[in-house]
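Taking the form predicted alone, here's one chain by itself in structure tokens.
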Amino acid sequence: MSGAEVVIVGGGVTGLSAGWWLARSGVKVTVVDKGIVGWEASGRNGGGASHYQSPLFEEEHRLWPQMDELLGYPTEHRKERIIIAMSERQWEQYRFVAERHRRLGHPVEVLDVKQVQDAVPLAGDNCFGGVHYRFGGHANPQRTVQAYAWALQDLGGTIVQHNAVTGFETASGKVTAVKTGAASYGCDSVVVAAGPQTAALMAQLGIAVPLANARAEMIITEPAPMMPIGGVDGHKLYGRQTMRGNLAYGGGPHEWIDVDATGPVARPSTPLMRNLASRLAELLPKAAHLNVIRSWAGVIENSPDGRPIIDRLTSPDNVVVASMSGVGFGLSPASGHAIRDLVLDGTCSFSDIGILGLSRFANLEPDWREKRGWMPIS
């Protein structure tokens, strides 16, 4: 049996950030992943970092501009985002949200159509206006995952890949070891941040974590001329322009699937790719001629209310569960900090995250997925 003070199950962006934060505090950390770290949704997503509705937002906003320096590796983080309204209703909603940001002290500007076109040269005159968030931003998911992993290893952390967790050993109300097909890893504490596999793994500890897994898809286009601000959302799309000019975008609808502890089945591309390309051409008409050169399908876990779950259990009392409900990348600097605090101190030091606890689902109806229509198609 290998020994580690903290074993983290799941090498996505949340698990890696938590490991890095713990290693910064002098903790011996082992991250175990069924495949390659960051190879799922963590390394392939829209890259947004502007989750103002989360109790973790202020810490997210504080940390992202520092992450390249703190990690010692590039994340390609860029500040600011623009949200384009493609209907009168969206325009009304976005102006309402902009006013809310002003009351919270967040710098924001409302843009007319001409101002949208000036700020987003690939946009057309088919929009109703936009909102310029002079906060938040975006980063390169793959670069960021690499940065967390390398920074963790620089601090002495261990990363074990291609080694799926199969179960846990418990004694006296604690998890004492994490078992894989190849080895067991002794531990003082455990963090379960296994994305779509989280619910199945936690069930082995007798803990119900209500999650529904959905297949999501993204497209990547040929490079376009660089825009002044690469983070542009709208038309129910999320994404960014990469540092090489490619447009990387995704955005529903979800295809609900079942996932067990070993991971999802094959994820080939579907006709949704055409839907994404069509909406992107409408959002950015001056990029409509670009070819789609790649697509990627991944699996994202969703909680019933759409918010992350970050909690330290009372039994076993040395386990922290973290499921980010599709917003793990952007919140990762803050979620890793919060997980570090829960493991070492039992409470988050910088924000009240009680709203993210498992107890909020205590009275959840057993057929909650059916009632929401979040069921796989037979």
Given for the second form:
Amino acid sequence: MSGAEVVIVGGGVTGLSAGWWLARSGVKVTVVDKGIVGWEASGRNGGGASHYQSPLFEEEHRLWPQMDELLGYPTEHRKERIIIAMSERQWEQYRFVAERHRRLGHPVEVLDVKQVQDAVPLAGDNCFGGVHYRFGGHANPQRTVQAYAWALQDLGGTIVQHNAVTGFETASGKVTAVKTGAASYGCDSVVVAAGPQTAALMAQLGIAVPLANARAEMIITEPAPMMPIGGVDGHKLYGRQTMRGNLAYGGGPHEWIDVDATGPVARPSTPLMRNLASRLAELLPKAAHLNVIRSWAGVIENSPDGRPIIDRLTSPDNVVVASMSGVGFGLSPASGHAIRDLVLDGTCSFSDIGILGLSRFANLEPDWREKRGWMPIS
Amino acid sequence: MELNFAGTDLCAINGTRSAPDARYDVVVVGAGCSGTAAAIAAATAGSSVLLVDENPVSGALMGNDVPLYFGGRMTAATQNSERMLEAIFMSAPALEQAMEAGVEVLLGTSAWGVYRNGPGVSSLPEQVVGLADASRSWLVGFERIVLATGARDLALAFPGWNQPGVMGAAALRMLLTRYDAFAGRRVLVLGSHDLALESALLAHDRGLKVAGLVEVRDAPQGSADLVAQVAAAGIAIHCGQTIALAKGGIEGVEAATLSSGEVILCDTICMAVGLVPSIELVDAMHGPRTLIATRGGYIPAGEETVSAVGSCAGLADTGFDHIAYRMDWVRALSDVSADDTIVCQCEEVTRADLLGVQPPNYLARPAPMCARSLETLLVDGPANPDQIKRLTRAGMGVCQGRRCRDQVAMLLAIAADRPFGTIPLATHRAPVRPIPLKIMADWHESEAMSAAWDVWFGIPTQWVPVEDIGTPHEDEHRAMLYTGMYE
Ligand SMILES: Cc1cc2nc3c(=O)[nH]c(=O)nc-3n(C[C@H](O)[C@H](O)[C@H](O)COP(=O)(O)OP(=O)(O)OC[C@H]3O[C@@H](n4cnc5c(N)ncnc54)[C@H](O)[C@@H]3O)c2cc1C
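To complete the pair, please output the form predicted together with the partner chain; the form predicted alone was given just before.
Up next: the whole complex, starting with the chain shown before.
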């Protein structure tokens, strides 16, 4: 039986960042993924990294500008975001958000139409104004995933791909090994960061993790001239200009779906692309002539309150569970740090993450999904 | 924050999609011989039939090598869309017959995606095909769709291939026989199988000078009859040779240097090594496909509601192993060209960077990055072109890999020392044709869709700053950002 001190189930950004942080602390780690690293949500998301709502925000904000250097590989991280209002109502909402950021001490500026166009040359005079977040930013999802994976290997960690974890071996209140179809990996501790599959894996340990899965879509255009700020949201879209110039955008209605225990069979996109296109053409009218060249979808698991779950179990007591509820890419530098702390020290060193604990769902109604309407279309 | 959930997620997709703009029993994509025949047959049998064909494509699209590898060798006439519409219509007499049979015919209309419910999606009211012309996009419902999308050019990299005048055999045929708008005069043909021989003969018949054929193997590969016709036309076949360089000026190609050193004057280099069935729509809808080397590559496995006809269903099987032949070409071209030869034209990715798994030039390459390569990646698992695409950007440009998808898979197969069929193909996704945002846009969105639209999931607790939880700010947040969402 091969093994490591810590075996991590799931090679998305969360598991890989955790593995990298552990390897930085000199721990021997193995990350096991059912496919290629980052093949699920982690490699197909919007790349946004501005999660001011999270107890991990300050750490996210602190770490991103250093990540290229820390990892030794490019992540295409760029700082800051601008959010553009395209209606009276959005203008009211976005200014409310700006006011809140001021109150919380996050640097923001409210921009008039002219200032929006200076910072975002593809914007038009059809907007009402914008808000410039002098914090947060964005990065390239798959490049970042691979950077974590490679950096982890450079520190002596191991990545095992194309090997689905099927279960665990336990003895005297601990998980002693992680099993795949092909092998068994002995371990002192386990991290389960398997995205939508987290619930089924944790159920094997007798732990209920309330998650509902949904599919979300994005589109991308051919390259546009580079804008001073690439992280441009608004008009109820999120997205970014890649460093090549492409505009990658998502938003709009999601579809609740069932996902097999072994992972999604397919990740289809739909004609929702046309609704994303109309909004993007309005948000950035000077890009309206650009070709849409691709659309895609990814699967996201959501907890009942939409906040991540990062917790160390009491029994078995050597398991940390992490499910990021649709905000996990940007938070990954910080979530990995928190997971490292929980594995090695039992508590997060840089923030109170109690709100991310599983115990908050202790009294969850059994029909929580039905109540929220988070049910697949039958 | 007290939330009373009413059993409905107002930001979910449920019930928000519009019905298609039109419905037909049968939609046929591609108005070549087989597509038109299929349309006529269906209409004659009493079905309502829509037949669409993307030709004539706009000059701008042609410039992007959509849908075929035109290599910039079309005349200025292609900028005149009405004239091209007439040329296309006149070139296919069967179209008139189709219209007489009651088929609705739309030229200049591309099909960019086929959608139906299946794994991961149950929200579509019915199966639809997405269409677009020069002014709008729309959805059409169907009972059965017939893909008659033909075959596209296999493009292979060599030094200088990324300049005007290097083009594909299918594009040459299209420009000569349907658009009547080919701008070249002196054509060198790569390959000597039937496709290459037929291309040479067609060019010759049209009064063009054929400067010769280049064959990587030691003897001509096509049927003896065609080889004899080429010989009779006085056209030389240079066997045991490959192309080492295309030299040119501002107008594009002026001459080709063969691996022997021989220089052949030409303004067009026509790649006629192979055709690849155009299965983008099938791929993008996760339709089943099979690899058949004697039929040109991956072909749709065929289903009742989604069928393929003509070359889209595979090239005529003459027993010739197209894959082995292409691999011989790729190996020979790699041997005679430098590592800095561009493989992906859109993103200017060199073969060295593709096989080194290196990022584009605008990103830094620190020492650990330089130490990575396909070799190190293969230690972690088999080569996957989608993964390598996301790292190197090869195949990520506006042509979405039409010019490099196949050769990337072949180069990876060679580098990994694996059979071609074990390397997955980079995925196609909708839109399978580049379509401007303003054309793709749904400008008549349903009210239900507009009402359900949120930037993310519309979960009222998700974005409340942790500092505000349990304070009056939490309710302000909900009132301002989530009005009406939940009770
Ligand atoms: C369209 C879209 C846009 C998004 N936009 C943003 C954004 O802008 N900003 C942001 O922060 N977040 C965004 N997200 C969310 C973000 O992508 C996810 O929260 C994040 O990637 C989660 O990472 P993860 O590692 O926790 O999970 P995942 O990426 O789901 O990774 C889990 C991994 O576990 C593996 N696995 C599963 N089961 C097993 C098993 N049994 N054995 C072995 N391995 C297994 C999977 O193969 C997978 O690689 C977006 C998501 C989508 C889909």
